[in-house]
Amino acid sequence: MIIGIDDTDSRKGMCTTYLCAVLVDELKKHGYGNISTPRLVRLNPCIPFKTRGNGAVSFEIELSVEKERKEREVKEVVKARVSELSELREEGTNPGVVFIDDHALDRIRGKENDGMLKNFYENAVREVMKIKNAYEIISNLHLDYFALKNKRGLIGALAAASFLVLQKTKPNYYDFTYELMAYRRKERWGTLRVIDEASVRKSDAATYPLTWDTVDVANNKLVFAPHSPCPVLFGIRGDSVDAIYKAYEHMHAEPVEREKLFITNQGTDFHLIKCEEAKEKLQDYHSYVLDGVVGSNPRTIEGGHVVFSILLSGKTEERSIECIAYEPTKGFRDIIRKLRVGDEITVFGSLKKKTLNLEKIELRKLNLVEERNPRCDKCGRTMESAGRLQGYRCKRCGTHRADKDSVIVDSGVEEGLYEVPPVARRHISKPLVRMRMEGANRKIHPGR
């Protein structure tokens, strides 16, 4: 049986991954059966009513004997823990649980139903979903479920369960990574986290790039520990389980209650809709990869944010949109400030109020030619306009030139891919170091 869970936390506390860890350990302790490595699915990062990382979880439990009785017992345990640990007093917490038993799995194995789950998972990460979308599939597949309050958590619960089903049938169809979560003892929740920074830096140096987004070297910050009053002490992300545990073993911090390894879609860029897949009209709360040309020189606005416009190529209705690098992206803004009108670029980010919040940018072809007023051949002074369509003249010497000079300039930046630093990176965004490890045939400039 596969169990998906979502929306049990709030900004004031709890974490759905912690609830999952508690459940997995409890079910193992009471001998209900073998339990898979749980999954952590990051959903659409643009959703305005998310809590923090917009993550949902799932796991599979294999019940070998007395299946029907044990399934009932497992469901009761899950319902009890979700009811007990969820932040139900908080307005935005709306837990949902989906159960996919063996009978439902048999129904799903048909091509049509398999595609149904695939579409649902992908849409939950890229689109804005409604509860009715989840109910339709739950009804069609006759799935058991449990939900509280407005039941919106059913969307994430079904998406996380779908991700696990899809991984079972096609293990390498979707890109995935790992995260090892360490959880605090309950009496420490809400207090300052005690983590030895020097040990973290040593662990990171010894395991990077197989682990990543632990330390933001450029900004001199640890980025693997949250700042909220949730149960998470820290999470170590990476592509190698061995490297993750090696890093963990060498870190010194406050005593933990438990730890749990998750398989996850973090660090994959799966939320991005590519320009050739984008609909004719770009929509808010969606994330895109868009090609175009810089249409205006970057400008710094109040708050230290940097803005420029891009003239879009492709089939979208919009001829241009604005792109923004917010102040928390720190040094990434220095790259953006060096853009020039005419640079051919690809932008990666999420759209809100018709402005793209930048996560990455690829400088594909720089415009290194600048048109300048010509200089006088006699005195070397810069000529001035002689009037509309009348060329340029030197007031001192009386010389005349018809056109501007084309000058090769140094923009101070190289072509290639750039990213926001780890301190500003979303969970689901792919670090450029992963692209380098995958052998991408592009110039890559990691923001670490």
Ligand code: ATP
The other form holds:
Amino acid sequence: MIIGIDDTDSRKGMCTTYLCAVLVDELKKHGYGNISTPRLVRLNPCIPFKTRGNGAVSFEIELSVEKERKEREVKEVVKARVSELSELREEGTNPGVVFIDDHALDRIRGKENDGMLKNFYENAVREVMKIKNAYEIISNLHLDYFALKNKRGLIGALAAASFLVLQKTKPNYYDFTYELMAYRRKERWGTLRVIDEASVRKSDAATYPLTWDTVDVANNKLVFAPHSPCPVLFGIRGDSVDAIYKAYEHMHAEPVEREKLFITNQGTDFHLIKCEEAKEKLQDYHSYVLDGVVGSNPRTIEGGHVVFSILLSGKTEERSIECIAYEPTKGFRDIIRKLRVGDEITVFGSLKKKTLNLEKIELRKLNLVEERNPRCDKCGRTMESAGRLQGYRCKRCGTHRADKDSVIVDSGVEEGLYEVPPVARRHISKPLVRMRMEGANRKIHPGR
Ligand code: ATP
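Switch from the form predicted on its own to the form predicted together with ligand ATP and print that structure.
Next comes the full complex, this chain leading.
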């Protein structure tokens, strides 16, 4: 049976991954059966209802003997823990749980209904869904579920369960990574986290790039621990389970209550809708990869954010949109400030209020030609305009030139891919160092 869970936490406490870890350990302890590595899926990062990273979880439990009775018992344990541990007093917490038992799994496979789950998972990462979209599938596939308050958590719960169903049949269909989460002892929740920074930096240096987004070296910050009162002490993200555990073993910190390894879609860029797949009209709360040419020189606005416009080359209705690199993206803004009108670029990010919030940028072809007033051949001074459509002249020497000079400039930046630093990275965004490890044939400038 596959179990998906979402929306149990609030900014004041709890974490759905912790609830999942508690459940997995409890069910294991009671010997209900083998339990898979749990999944942590990050859904549409623009959704306003999210608490933090829009995460949802799922796991599979294999019940061998007395299946039906055990299934009933497992469901009761899950419902009890979700009811007990969810932050139900908080307005935005609307828990949802979806159960896909073996009968339902047979139905899904038999009628090739996994296409329905595939679409649901992909839409939950890229689109804005309604609770009724989850209900339609739940009722079509006769799935059992449990939900509280406005039941919005069913969206994430079904998406997380769907991801696991799909990974079961095609393990490598979706790109995935790992995160090892360490959880705090209850008496420490809400207190300052005790983590030995030096040991974290050493572990990071010894395992990067197989682990990533632990330390932001450029900004001199640990980025693997939250600052909220939630039960998470820290999470080590990476592509290699061995490297993650090696890093973990060498870190010194307060004693943990438990730890749990998750398979996750973090660091994969799965939220990005490619140019060619984008609908004709770009929509807010969606994330895109868009090609175009810089249409206006970048300018720094109040708050230190940097904005410029891009003239789009795709088939979208909009011919041009604004792009923004927010102040928290720190050094990334220095790259953006060096853009010049005419640079051919690809932008990656989420659209909000018709402005693309930049996560990455590829400088595909820099416009290095600058038109300047010509210099006088005799005295070397810059010539002045001789009037509209009348070329340029040197007042002193009386020389004349018809056109401007084309000069090759050094824009101070190299072509290639750039990203926001780890301190500003969304969970689902793919670190450029992962592209490098995949052997991408592009110039890559990791931002850490
Ligand atoms: P945390 O990361 O700490 O677990 P969170 O950021 O995941 O918190 P949730 O508390 O899970 O936030 O709230 C997100 C809510 O949005 C859930 O109810 C989830 O079902 C819903 N949701 C997720 N993806 C979408 C989507 N694409 N469209 C509409 N609703 C969504």
